[in-house]
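Here we start with a single chain on its own, the form predicted alone, put down as structure tokens.
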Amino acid sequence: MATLNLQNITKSFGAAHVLHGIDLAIKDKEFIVFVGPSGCGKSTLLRIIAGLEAATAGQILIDGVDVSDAAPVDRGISMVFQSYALYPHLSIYENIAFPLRVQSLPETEVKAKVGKAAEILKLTDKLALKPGQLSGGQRQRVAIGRSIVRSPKIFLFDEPLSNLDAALRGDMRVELSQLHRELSATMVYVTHDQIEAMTMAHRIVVLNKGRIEQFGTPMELYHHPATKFVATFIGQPNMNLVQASVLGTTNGLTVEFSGGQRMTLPVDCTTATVGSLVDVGIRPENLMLGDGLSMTVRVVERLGGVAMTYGDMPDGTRICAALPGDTPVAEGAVVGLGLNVADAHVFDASGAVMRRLNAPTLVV
């Protein structure tokens, strides 16, 4: 397949600056996911890679070759869109074969390529049908098959699962991950769904306002977010942020919360100053009933194995705890929440993280 390098990519639409100096190196056979909120520039960046949009400045290199000015067809890429864009009057066979017909390939080669793609995607028994006779997931597989037969260097996916229901999205995530392994392909995938990003990606690009906030493995972003934005974007449910004041910086960061609770957190606090305010980030799954923070329970969602417990701290700060499903908590009750201080994240006034000293060792 191929490597992909983006060098100082910028994009402006008149006075509106959408992308700001994007630098990115994607390895051969990696599955990379662009994730971020709506309007962060992820789809624009994908379209620039595909050649459907021209970058204002910067270079795009595929296998070390500058393709910045090359037409989409000459870049060796294939793109799967959110819309299936299938021809309703053509059979599944002819929909998959369409790009090969455009190239005027011999029928024997067309048959072989379509047959192989159909086998990979489990569509062999559907080739005589029309798109209207298939489910949404099957139609998306047909669109992927149309990309496979082109034997591209790089596959690009622009939110391909967003039109599917939740159960089918889960199934298709598994299928796409398996497809990546079978094809040993370089894939770049855009989504706003961080669950898709966490479950499929080798590495994730978190974009915010046209800039890369962080680029790393899913667990690197989960355990070592570089900024408050990444910390609150990655993880489901979102990380809790509780403001605290700094009391001391000896042997860890000692903080006091608005309710008077104090904790000493094992983080690199060389940049902290006594009296300053910080945000302490606590993931819901790291909270348990115990001494520490206080919460008045507003809502309990029992999902079987977990009870998502939402409430308010004394100062009105909203907080969520993912407790065991049978935990005896009731709406309106005041409960104490404890945590292992090694699990806490701390962010300064600029949103930058203070490095955790006892974070889990990452497994590559």
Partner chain sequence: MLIDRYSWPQKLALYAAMAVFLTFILLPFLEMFRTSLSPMSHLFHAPYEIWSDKFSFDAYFAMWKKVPLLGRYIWNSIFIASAVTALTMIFVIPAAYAYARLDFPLKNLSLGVFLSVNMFTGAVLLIPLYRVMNTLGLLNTYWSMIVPGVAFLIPTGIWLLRSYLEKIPRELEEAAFMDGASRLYTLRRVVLPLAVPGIMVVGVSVFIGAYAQQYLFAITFNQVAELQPLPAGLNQFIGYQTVEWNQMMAAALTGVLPVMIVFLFLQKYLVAGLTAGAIKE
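Residue numbers count along the first chain shown, from 1. The term rigid core refers to the maximal set of C-alpha atoms that superpose within 1.5 Å between the two forms. This one's a predicted model, so the numbers in the text were calculated from it and none came from an experiment. First, how it differs from the form predicted in complex with its partner chain.
- Taking 2 Å as the criterion, residue 87 counts as shifted between the two forms: its C-alpha moves by at least this amount when the rigid core is aligned.
So the form predicted alone is up there; where is the form predicted in complex with its partner chain?
Single chain only below; no partners, no other molecules.
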């Protein structure tokens, strides 16, 4: 059992305000991913949860108990660092055993626990080696091994895969998800990679400039991004944003694009005013050849199943469409792009979303 509650956490380094009032309720056994661009405060927030950094204000509650002033080990938290932080002079066995040595456990117990961790992480035949003799992925596993021997209630990971190559990252994502199921512990995982966030998280916290932009399941974030920032951050390739002006707000939002095309989008437009400018967000995978926006094709990337088609609208706005792989589009051609109006997202001038009314009902 481990729930984690953050209440109004703020953090400043001198005059630099890094976190502004973070509130978060994480449930038992959840896999939570903090995602956001570099420098948004993810590591700082994680280090505050860990107890390596003190919050300037706010409380941290684990299972309802305020642990804001407790040492990391008393919080029942362990952490895997981005650099792995393995002790280069100690063997893999001693690296994994380190937390147990600190508690001065008897050797038989140490041996049993290290052996079990090594088995879970497939390191049994590496125990006598030094960290320098292992590959990146194996070092990563040692770091995880050291974090699990103590059987903590909550695991923290700070960009654990960022030092691995792409193929290994894919494998480790699967292994980590599996590990989470095996240990059935609460995990908080930091990454700047939205694919890691989408694939591993039960729920994602999108951070931007020290604030939570949105907290929700991957598909919630995908279908109902709360802000323009989340919309462009989640989803690969990025969502297209096309400016349009508001013509009417009855029975949906009627907008006119700079090329003169008009559409009525089924969104909650109670806050919209006629004549104001909005950003219409359209995911590349929701565009198809047809009537609607016009695009001069610049580059076509044929990936097999899809043809990523990049081009410009007449007013210069860049746009990308993920078309079926065999679509006969040529570079330099002018094509029309249609969309199902229910798929369009609309953001007001402040970047806030006007909620979509006919979005798919979520199955996950």
